[in-house]
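As a starting point, one isolated chain is supplied in structure tokens, in the form predicted on its own.
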Amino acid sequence: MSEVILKAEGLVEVYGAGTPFEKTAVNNVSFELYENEFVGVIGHTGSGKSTLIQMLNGLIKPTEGTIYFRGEDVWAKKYDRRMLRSNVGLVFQYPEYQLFEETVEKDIAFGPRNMGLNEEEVALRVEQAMHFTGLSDKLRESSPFELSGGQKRRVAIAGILAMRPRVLILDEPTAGLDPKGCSEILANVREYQREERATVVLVSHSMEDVAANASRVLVLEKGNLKMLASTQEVFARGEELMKMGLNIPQITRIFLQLRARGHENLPSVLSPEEAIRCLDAVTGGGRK
């Protein structure tokens, strides 16, 4: 088992408490990520998705509760949250409107540079980061503000990944973007997972993202923490998801419709190619 990164213990989150419009937004939330391991995070909007993430990485204070980041509680007196928010990377929902540097490279460049590396570490890192995400070497000049919508995805992720985050947390990062930019960025993330062998948090509205990518996943309802397992037992409690209001894997759904009928062997499946191998093994490779 691989040592535990960051741990929640008991997480809550109460806005404008003592008035009228109190909420709790997270509510005795526990778990453990671990080191270099892909969790996925599903919630209807307003489960306490984004707030739970701006925990884990000290933008918000838990009302109560703790986090801890490798054993130490980042909430203790003298604990620098600026080390930890290097090491827990946290990517906005549409980060791009967070740009402001004059030329792509200086944006990427300016996390590590306010980490006080030298000079000749900020330019690897901004190499680095530049192939993690797909950024062409031409584009270091140009003005962020004159590239498309998905190259400005790629140089906001950029200068997270620059600062080489054990822990990096993606808010939708594939919003709004075309299926060949979703799948291109994901890739990107992947890639950056296995050579630094950090620890990724996917936040996303798709499932089959979720279903593609991650190996647990955490479902959040009302704030509440309803279930975290591996991405293929969450999946096959595809009913009780769908009462929560949230959406399945097309091709788990229609193999759940599949069992419904009567077809009692067929598993749970979260791809078609995972798909086509399961009626392979049943038909014994008679498909038609």
The other form holds:
Amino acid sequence: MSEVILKAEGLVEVYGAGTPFEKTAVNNVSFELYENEFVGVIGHTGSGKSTLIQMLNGLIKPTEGTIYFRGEDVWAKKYDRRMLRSNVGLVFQYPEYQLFEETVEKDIAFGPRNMGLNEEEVALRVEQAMHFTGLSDKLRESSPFELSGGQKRRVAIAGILAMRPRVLILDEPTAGLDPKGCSEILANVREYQREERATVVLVSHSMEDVAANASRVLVLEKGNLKMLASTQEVFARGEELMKMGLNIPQITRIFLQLRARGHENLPSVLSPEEAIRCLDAVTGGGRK
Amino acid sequence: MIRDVTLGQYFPGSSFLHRMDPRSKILLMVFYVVTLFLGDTALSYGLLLVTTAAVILLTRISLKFYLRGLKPLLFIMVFTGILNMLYSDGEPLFEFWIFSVSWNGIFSALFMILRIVLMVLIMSVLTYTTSPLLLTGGLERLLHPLTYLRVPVHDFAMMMTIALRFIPTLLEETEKIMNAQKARGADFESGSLVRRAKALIPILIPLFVSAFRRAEELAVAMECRCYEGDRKNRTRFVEYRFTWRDLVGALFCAALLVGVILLNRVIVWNGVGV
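Other form of same protein, the form predicted together with the partner chain, not the form predicted on its own:
Every component of the complex follows; first up is the chain already shown.
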């Protein structure tokens, strides 16, 4: 197993402490993220996902608990949290609303410039980030406000990738995009992960996306960490997930129901391709 | 946090004051403030203090929120208080440099501060117990006669409603954008003034863009529902009606005015040297 890059220990976040509106958004959550892994985070709306990921890059200070990046406490006195934010890149929901520069190039360069890199390095990183997000070179000089919704989203993601984060956190990166745009962006993210050997955390409501990309899945319910296991194991507990108001991939649900009707030799599957393989194995490949 | 800003805040409830007609509430608040400024003896201020406290209790909203509303005005209160204390005539109690302080000055300073406090409290009662929608609706109807002078009262009221409605939304948006830029390494807290002002650009531009986008969407949504501004045949979903509550409120305010005027004349104790 590769090394631990980010470690959360007993994270608690309470909003509005001492007022009638007090709310515990995250309750005693501990976990470890490893280098070069792809983790999916799922949970109902209001389960604390957004709060949790903002704690991971030091935007929210946990009420209790500690976060370690490469073994160092990020809320220690002299810790440079701006540097942390370039190491733990966070792509917010609907990130296209944060674009502000005159040109795509300048906007993507905002992050690297804030890191204090020299112009050569910045230019190199912008070029790479545009490549990773599938933005054509022609768009360099265009205004980000003239682009289509999908392209804006790519520019915003490129703005984070250009900082070359070791951990890339994406909050619903595909919300509101067409299916083609969704799969392209996820493919871009996977490519970044592979080439940079980075850790990716994907927050998503699409169980298909999580099942197809993540190797581990973290399940949150009402601020509590309910499960953290391999994608296979988590989705095999489909009934528990559904009780939490969460979905599971359609094909996984079909197989669960088949098993409930007596086909107990069927395994838990995550994708239609896997399902076909299993069925072939069961029927001896005798498909028509 | 930025969300703690309380502008035009409203606390839903069903108290006597919540259920009064917004028109009468607005009028009576104005009347109340005028009464406040008529008082000029310790006795009349005593009465006003008691009635204001009673009104506040009647709203059934925690006193904490009223005190929070007073906090930003602390500076103005202290400032006017000191000015009043120093620039009043009367037998000097003690003197230093070019200033002299008299009992008279101290009393007038106390009264001035009390006036401001009571005024802010009673205004808070209005905004705390009346939803922004009712408030602007009531105002619109009160100002309706101005339409004969071609003042676009309805449009102003609509603008005010929309502005109030979007304050929390824009605050939330600002916070989101700030966090998003911080995640890209933006630094709002250090550097020279010029640098800090420059650091606001990445917040302001997205904020304006989204405000314009919202405005456009809202305009389309309103047009889709056939909104055409003020038209003669436009009817209202909620018709305002005066009830016994409004009568009680009016009688209460009238009695208060009479009480204050009477107490102003009874000079039992109005400071030393008057």
